[in-house]
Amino acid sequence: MAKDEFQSRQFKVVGTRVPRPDGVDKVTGRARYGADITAPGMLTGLCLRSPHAHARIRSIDTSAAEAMKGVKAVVTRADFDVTPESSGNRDVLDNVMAGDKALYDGHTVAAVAATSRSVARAALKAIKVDYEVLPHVTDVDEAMKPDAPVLHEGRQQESVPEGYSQNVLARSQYGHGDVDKGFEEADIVIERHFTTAATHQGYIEPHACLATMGGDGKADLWCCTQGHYHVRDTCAELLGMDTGQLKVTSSEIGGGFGGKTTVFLEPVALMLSRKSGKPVKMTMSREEVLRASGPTASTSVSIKIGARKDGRITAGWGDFRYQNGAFEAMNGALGAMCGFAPYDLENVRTTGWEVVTNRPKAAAYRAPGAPMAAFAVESVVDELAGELGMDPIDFRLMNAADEGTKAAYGPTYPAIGLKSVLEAAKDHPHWNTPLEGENRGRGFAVGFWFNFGGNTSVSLMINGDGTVSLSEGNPDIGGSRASMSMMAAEELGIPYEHVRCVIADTASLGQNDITDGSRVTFAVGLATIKAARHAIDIMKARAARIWGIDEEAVEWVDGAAQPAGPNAGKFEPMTLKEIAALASKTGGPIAGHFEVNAEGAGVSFGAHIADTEVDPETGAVKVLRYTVFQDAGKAVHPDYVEGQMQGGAVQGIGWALNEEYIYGEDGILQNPGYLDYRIPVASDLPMIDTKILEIPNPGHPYGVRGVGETGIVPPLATLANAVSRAAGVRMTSLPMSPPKLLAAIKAAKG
C-alpha cells in the first residue's frame, strides 16, 4: 500500500457524532455476551486449579470423578496428545492445561463437564492430585539471579549473557550513537530505579465460551474474544483439527483492553465436548479471572539521562526488566522500544529483558510494556527539567521527535504529531491556570505507541433497496462497527443509517488478525474504503452498460454515477439505489471486497496533565483535574475517540494510585477479587477533559491513526510527577497507595 495515499478532503459523515449501532441492544439487554450463549443439552464445564505457586504433578486420579452421576467428561493434559508446531502454541497448551508442573497459583490441572454446576464442583473435589511442592519466585529481580528457582529448562535464548538464571528467556537491545560520550558531554545526569506492580485489565465480563463438537470432527465455538480467527487457529492446532473444520463466532465483548487476545478456556471446552458428545459451556469466576487470566507485567526499570545546561538531552540509557509470568512474552522488548520514542536523541541505548516467574502469563493491557517504560523515562525527564529550572513542556519541546527523527528504536519517523500535541498542552488553560492550595501538585508526561496493521478482510454488499451490508472480521471493542459504517457511507456517498456492519464468523471471511495494536480503525477502515471503491467500480460499469458508453467515461459523485464530462454523453445521474434496483438485469449482485496485509500504520503520541492533592496525614491522593491531548490522525467518530482517551486515563489512574497484584510469601495471590483489588470507581475520578488533534497519517486514505492504546501510556508518569510535587518526595514505585506514599513522606522528613 502506498504511503502517500492520504489526500485532504471535506468529509460529510466521517468526523460527525452519529448514533452508535450497538447502543440500543446494550442498554436494553438484548446484546448477547459470552455467558449468554446456550445450546440444548448443554453441559457445564469447570477447571481444577493448582493451589500451589510451583509444584510437580506426580499423578492425577480422576476415577472417582468419572464415576459420579452426571459427570460426562473429565480431561487432563494426557488428552491433549498433539505437540504444537509453534513455540507460542506450546506455551498456550502448557498454560491452558498444566503438563509436568503447575507453574502458578490457579494453573489449570484438570477439567470436568457435568449436567449441572453443583455436580461439576463435586467432581472437581473428587479428583486427587499428588503434588510435589517446589520453590517458587514471583519477583522479577529475584527471578534473574543465578540461584533462583527455575521454571523451564533449556528455553533461554542465545541473546542472554552468562550469569543469569534460566528464567531470563530473552534480551533485546535498541539504540544508536555513543551513550558514554553523551554522558560525558552532559552538565547534569540523573539516574533512578523504578518498579511497577502487575495490574489487571479489569474488564467487567469474565472469559466465557460454548463449544460443540460432533462425531464427524466438525466443531463450533462461541466465545468472548478480541480475535476469533486467532482462537480458531490456536484451538485447531491444539486439538489436531483441520482449521476449516472449526467455526468460531465472537460474541459481544464486555471489555478486553488486550486481556482477551488470549486463549484460556476454549481448547478445554472443545476437548470436553469431544469426549462427552455434548455442548459444553465454560465461564470463569472473577477469582479465576484474576488468578489465571493474564494481568500485565510487573517491572524493575533503571533509567539514566544526561542533559546540557541549555536543556538539550545528550544521552539516554534504560534497562527494562519485565516479569512476564510463567511463559515467554515480549513486554520487555516493547518497553525498551517505547521508553525514549518521544525524543530526538543523538545517543540512546536500551535493553529489554523477558523474565518468567511463578505468576499467570502476562497478557496485553492496551499498549503492552509502554506505560511502565514511560513512567520511568518521563519521571527522570521531569526531574531533569526541574533541576535545570525549565518548564516541563518547554524541555520536552526542545528534545521532541519530529518528522525525519531517527527513533530510539530504529526507524525514521514520517509525519508525526508530537510537537503539535505538546504545543496544544502548553497553550491549554489547564497548564496556564495557577494551582493553588497546600499539598497540591501538577504533573505532565508524554507517551508513544506504534499502532499495527496486519491481515484484514472486508466484504461489502449492495442490497437491492440501496442499503449496504458490511462484514468485517474483528470483534468490536471500541466502536469499529460505527467507524466502518461511517467510512463506507462516506465513500459511497450515502447516509450512515443505510449501512449495517456485522462481525462475521471465521467461515464467512478471509483471515483477520486480532483486534489489538490499535489496528482496526486503521487497517479495517482502509479495507472498508477499498471494498467500497471496488463496489463503486462495479456500479460505474453497470451505469456505463445501461448508457452504452465506456466505463472510463463514468465517475462517482455524491452517491451516484454520472458521465465524466460533456463528451461522455448527456445522461441523468444514477444513484446507488437506482443501480442496485437494476442489478439482476445488468449482471447480478453487486459486492465489493478487499483483502490486505495492511502496512503504513502511523505512530501515535499523547500528552496528559493532572492536578493532585495529597493528604499528608494518610497518604491518600485525590485527582482534582485531568486533561488528555492526543493525535488521532483523523477522528472518524469523535465520541469514541474521546472515550478511548478518557478510558486510558482512568485505567492509568488506577494503575498509578491503587491497583496491584499482591502475592504472599507462599506465592499465592492475596487479592483475587474486586473488594481487595482496588480499581477506580466514579467517585475517585474527576471529569477527564480531552483535546483531539488531527495530524494525518500519510499511510491511510483518510489520515487515520490508531487511538485505543496511546491513552494509557502517559498517566502513570503524569500522576507520579503530580504526586511527587504535591508530597515533596520523588515517587519511584507504583502504585502510590496511601501506605506507600505515607511511608515515603515520613522518610523524607527524617
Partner chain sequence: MSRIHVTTTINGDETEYLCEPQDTLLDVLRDELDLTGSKEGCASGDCGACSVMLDGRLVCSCLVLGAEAEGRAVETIEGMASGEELHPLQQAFIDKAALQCGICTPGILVAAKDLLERNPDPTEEEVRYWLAGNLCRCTGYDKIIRAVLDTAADMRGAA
Second form
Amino acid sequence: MAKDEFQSRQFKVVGTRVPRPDGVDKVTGRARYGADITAPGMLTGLCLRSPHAHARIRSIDTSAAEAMKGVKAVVTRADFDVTPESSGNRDVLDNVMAGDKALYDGHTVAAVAATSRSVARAALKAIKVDYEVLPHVTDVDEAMKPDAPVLHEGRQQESVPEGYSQNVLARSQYGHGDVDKGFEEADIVIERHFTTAATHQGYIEPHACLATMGGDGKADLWCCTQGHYHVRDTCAELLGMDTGQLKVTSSEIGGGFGGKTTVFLEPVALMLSRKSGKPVKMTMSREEVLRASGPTASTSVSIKIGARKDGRITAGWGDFRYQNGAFEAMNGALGAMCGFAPYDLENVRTTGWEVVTNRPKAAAYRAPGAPMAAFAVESVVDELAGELGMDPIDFRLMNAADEGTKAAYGPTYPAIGLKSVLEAAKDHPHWNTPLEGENRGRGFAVGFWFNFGGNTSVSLMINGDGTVSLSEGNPDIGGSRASMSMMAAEELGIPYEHVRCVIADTASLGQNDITDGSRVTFAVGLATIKAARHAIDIMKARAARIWGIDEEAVEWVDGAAQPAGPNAGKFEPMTLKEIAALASKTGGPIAGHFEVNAEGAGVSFGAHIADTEVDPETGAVKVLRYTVFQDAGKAVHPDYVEGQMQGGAVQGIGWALNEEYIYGEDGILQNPGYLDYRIPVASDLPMIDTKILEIPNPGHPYGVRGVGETGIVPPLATLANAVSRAAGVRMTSLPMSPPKLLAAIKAAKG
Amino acid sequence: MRFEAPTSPEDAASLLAATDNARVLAGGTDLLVRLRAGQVEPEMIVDIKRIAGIDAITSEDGGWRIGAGVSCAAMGEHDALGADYPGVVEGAELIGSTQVQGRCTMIGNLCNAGPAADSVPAMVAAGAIAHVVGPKGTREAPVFEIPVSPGKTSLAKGEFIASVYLPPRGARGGDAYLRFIPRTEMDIAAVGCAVNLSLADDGTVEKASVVLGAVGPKVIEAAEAAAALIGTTCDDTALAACAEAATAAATPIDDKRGTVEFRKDVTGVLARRAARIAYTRAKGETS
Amino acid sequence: MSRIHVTTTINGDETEYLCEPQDTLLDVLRDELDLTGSKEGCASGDCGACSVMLDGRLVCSCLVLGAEAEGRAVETIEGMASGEELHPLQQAFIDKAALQCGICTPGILVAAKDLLERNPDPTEEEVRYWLAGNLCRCTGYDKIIRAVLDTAADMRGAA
Ligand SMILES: Cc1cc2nc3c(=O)[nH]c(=O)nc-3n(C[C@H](O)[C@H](O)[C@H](O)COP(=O)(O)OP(=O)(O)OC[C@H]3O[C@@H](n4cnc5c(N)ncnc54)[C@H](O)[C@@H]3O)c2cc1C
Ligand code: FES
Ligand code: FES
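The form predicted in complex with the partner chain is what I need now, so please give it after the form predicted on its own.
Entire complex below, previous chain first.
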C-alpha cells in the first residue's frame, strides 16, 4: 500500500478555514435532527423503566394498557423471540429490553406506542410489573469483593484469578521488563490510589428515532446516531430480519462523543412499529438519557512509579479497576493500555479489570478509558517531578516516548509527536508567564489516544457541469462534510465550493464503521482521496481517448488532464469540467469510489496547561487560563480541529471539577438532570487557547491523524495538578467538587 | 386539566377555591418542570399574569410593592428598587438563567417553598409582608411565615399571594445576599445567606437581620448571628462572631448538593462576607 | 379533554393553533407548527436549546404553556434571517466555526441577538453570563463567545 503513505505537498484547500456546507441549515433552524421529523399517522412510543437497581422480573401484566383507547402496541421482552449469535448482541438485547432481571435504575422493561404522548404516559402507568427486589452494588471496589451481589452468573473469563466476585468479568495485562527490579533501582517511589466518578457525554440532543415497518417486513429507520450501519446491523439481528430489508438514515446529530455508538430506542421503536403497523417515534427525556443511556466507567486506580535522582523513570506499575455498568465492556483494558503510553519505560506492568455493577452499561466517551488512567499516572508523575525538584515538562521530556520506543501497551512507535508537543508547551508564553497571586496553581499533563481506521466506503460522482457529489457514510458530528469536501477538492484540483458532500443512507454505500475512535477525518478522508484518485484515473482515460493517446501518457495537474510530457503529444489541458461535459460521449457517467478497512491511523498526543484559583474557605475552583497543545498530523480544517481540542478540554474540566453520577444507598440515580449533573456553563470558563502541531502521520496521504478524542485525556490530570498546587493538598479523587476540596483542605490543615 | 387566565384577583381566588387540586401559575419555571416530570397533576392551572396591575412595581408609603406577576428580570431593571434593596434584588436575580429570569417571579420562588429558594432570605431579612388574597378576602402575612416545610406553604385553599411589600428602607440601611453554588450559574444554592442592616448615626449597627437559606427545611432567622453585629462596625471580631453563630444556627442535611459539614462551614463564610457587603452599602459606600 | 384555541403572532405572522392545557409552547412550535428549529434538550429550563422571544423577553419555550401565548408575540430562530439574508450573528457563527453539532445553535443565536439588542457593547464576562443558560457540549464555548463579541464590534462599526 505504498501509495497510502504520506507525501509532503503544498496544499491549496486543505488547511484553510472554509465555511461548512451545513452551516446555513444549522443557523436557521432548518437542519433536521433526530426528533425533527414526523410521518403520517405516526404514534408516540415511550419506555417503562425499572425503578429498582436490581430486581428479578417475576411477571409483567400489560393487559390493562393494551385495552386503553389509543394504545396501539405494547412490547416486552417476550416479543423479541431471537437469540443473537454474539454475546455482545445478546447483551445489547438485554440492555434495550430487560430479560429476567432489571439490572439498573432506568432499565427498560416494557414499551408502548399510542396516538399521543399523554395516552402513552397513561398506558405506562397501567402496566403492572411484579418485581422481586434484589441486593445491588454500584461501586467498583465493592462489586469486586467475593460476597458482592452478582449481576450475571457464569460470565467470568479465565483470565480472572480466584477470589473475586463473578462481577469481575475479565482481566488483561500489559507491559514489559521487570518492574520489581525497576523499583529497586529507583531513588524515589511514589504510590497512590485514585478514584473517578462516572460521567456522561452530555450531548444536548437526547436520543430520538422514527421507525416504520410495513407488513412486508421492510423497514425504514431515521435516527440520530454515530453509526447508522451499526444501527442497521444490530437492529436487524435483534428484530430477526435480513439486514438488506432495513434502511437506516442518519439525521443530523446533536452531539454524541461516543454515547451514540450503540442502540437504545431503535430496536424498540421498530418492534412497536412492527406490532402496530404504524410509524413510531421515540425520544428520550433528559432524565432517561442520564439514567439509561451509556455513561462512562467509574474507576479505582492504583499507580506506583519509581525514578532515579537524575529524573529517569525506572519502573511504572498500575492497577486499573473500572466498572462498566451492567454489561461487559473493555474500558479497564483501554485504561491499562493508555496510562503509561506517553513514556519510554524499561519496566512497566499494568492490569485492567472489567467489573459489572448495577448501573447503565458504559458506552464510549471520547478516548474511552484513557482520561481516568491519565489522571492517575500524570498525578504521580507530577508529584515525582516535584519531589525531584524538576520542571514538570523537563521531567516528561526526559522520559517521553519517541519514534522507536516500545510502547507500554506493546507496539513500537513510528514517528510520533509527543516531544514536539512537550517542547511547544515549554516554549509557550502561558508556561513562561509566572502565575502570581494567592491560592493559585498551575497544572500540566499529557495524554495519549490510539485513533482508529476501520471499514469505510466513499463514492464520488463527477456531475455534467463539473461539480462533484460526494457520498460518505459517517454522520457529520462536527464539520466532517466540510473536511471531506476539502480533501476531494484538493485531490481533484477544483474549488471547494464545487463539491457537495452528503451522508448516504445504509442502502446507498458499502459498509461504514461507526463515527468513533477519531477515525473519520483519517479513514473517510483516506477513502475520499482514493475515490477522487479513482475518478481522476477515469478522467485521464477519457482525455486519452479524446486525444487518441495512451492513458499512461496523461497526467492530472490542477484540476485538468494534460499530456504527461512533450513525447505524449501536444494538446491543450482538458479541465474536469470539460471532461465531465463530454462524459456521455466518451463512455458514460464518471464516478470514483473506494472501499477499505483502513489501517495506519496515527496515535496522537496532547498536553494541557491550566491555571486555577481555589477559594480556601469554600473549595470553589476557578479556571483562570487554559491552553491545549495537540498533534493533528495535518489539520484539514483548523477551525474544527481547534473546536475538537477546546470541546474535549472543557468536557475534561467538567469531569475534573463538578460532573458526577451520584447514586443513593438505594442504587437510584440522584441527579438525572442538567441542574445537578453539572456540565460547565459559559460563565465557568476562560477562553481555551489552542496550538495545533502537525507531525504527519506516515499512514495517511496528507498526514492526517485523528483529533477528536485526545483532547479529553489530559484535562483531568491537568486540573488535579493545578488545584493540588493551588490548595496545597494532593487531590486524588474526582470530581474535585467544593465539598470534597474543602474537606481535603481542612484535613491538610489538621 | 383546565387552563384559566382570570383578569381579577377575586376571579382567581374563586377559581382556586372551586377546585380541589388547582395550581397558581406565575412564571411557571417551577410548575412546568414538575408538570413535565409528572410530579404534580393538577385539575386546573390558574395563570395569574393577566390580572390587572399584577406585573407592577410601585412605591408605597416609602416602601415597595412588588406584584406577583413581576419577573425577576424586571426587578433587576428597576433602578430605584435596586438602590433601596440591592440584596433583595440580588437574590431574585440569581435565580436561573437569563431565560428563567424573563419568567420567574420572586413570589413564585416563595410559594414553591423550596428550602434553597434564593430570593426568600433577603425578603425575610428585609421584613417583607405578603399580601394574600383568598375567597374570604385579603390578609397580610410576614413572608417568613409563608413557607412551612419543603414544598408546603401556609396558604389556605383558594388563597394566593398578590404582592409582597418591602418596608421603607430608611436612612443608613443596606442589605446583601450571597449563595454558594458549585458552578457560576444554573445551580441550586448549597447555602444562601442574606444580611440586612440599619446603622446608627455613629456608624455602628443598630438593627440587624441574618437569614439563612438551604440549610434547613425552610429559611432560618439566625438571631444570634444578627446580635453579634449589633453595636459593632462589622469589624473582624464581630464578623467572626457572626460567622460562628450562623454556622451554629444552620441545620443542613447531607445530600447531592453538599455535606452537613460543608454547608455549616460555608454558612459562616457567607454570613461574614454578606455582612461586610451589607455594612458597606449601609454606610452609603459602593460595593 | 377539550383543546384550547390560541391566536398569537409568530415571527410576525398571526397564527392559530389548538393545544392541550399541558402542552408547552415548545411542544406547540415543534409538533403543531413544524417549527423544529427550537430544540428540546431537557424540557426543564436547563439547556436553553428551546430559547425564543416572548413579548420581547428571552424565555425557554419549554417553560411556557402553549395556552399562555394567546395574544402575545413569539419570535423563533426561523424568524431571525430576513429571507435569504442571514442575521450578522448567523453569518458570524458560520464564518467563525461557532458550531459543531449545531443543536445548541438556534437557542444561542436567539439569546445572543437579544443581548446585542440590549447591550451593543458587552464584555466577555457579560456575554458568558448572559449565555450561561445555553448549554453547549461541543465547543467549550470559546468560538461562540468570540463570534458574539466580534459580531457586536462589527455591528457597532456598521451602525
Ligand atoms: C433552570 C432553572 C434554574 C433555577 N434556578 C434557581 C435558582 O438559582 N434559585 C432558585 O431559588 N430557584 C431556581 N429555580 C426555580 C424557580 O425558577 C424559582 O423558584 C422561581 O422563582 C419560581 O417562580 P415562578 O414564577 O416561575 O413560579 P411558578 O413555577 O409559576 O410557581 C411556583 C410554585 O408557586 C406557586 N405560586 C406561584 N405564584 C404564586 C402566588 N402568587 N401565590 C400562591 N402560589 C403561587 C405555584 O402554584 C407553584 O407551586 C430554577 C428553575 C429553573 C427551571
Ligand atoms: S429544552 Fe427548554 S431549556 Fe432545555
Ligand atoms: S455545537 Fe453541539 S452542543 Fe453546541
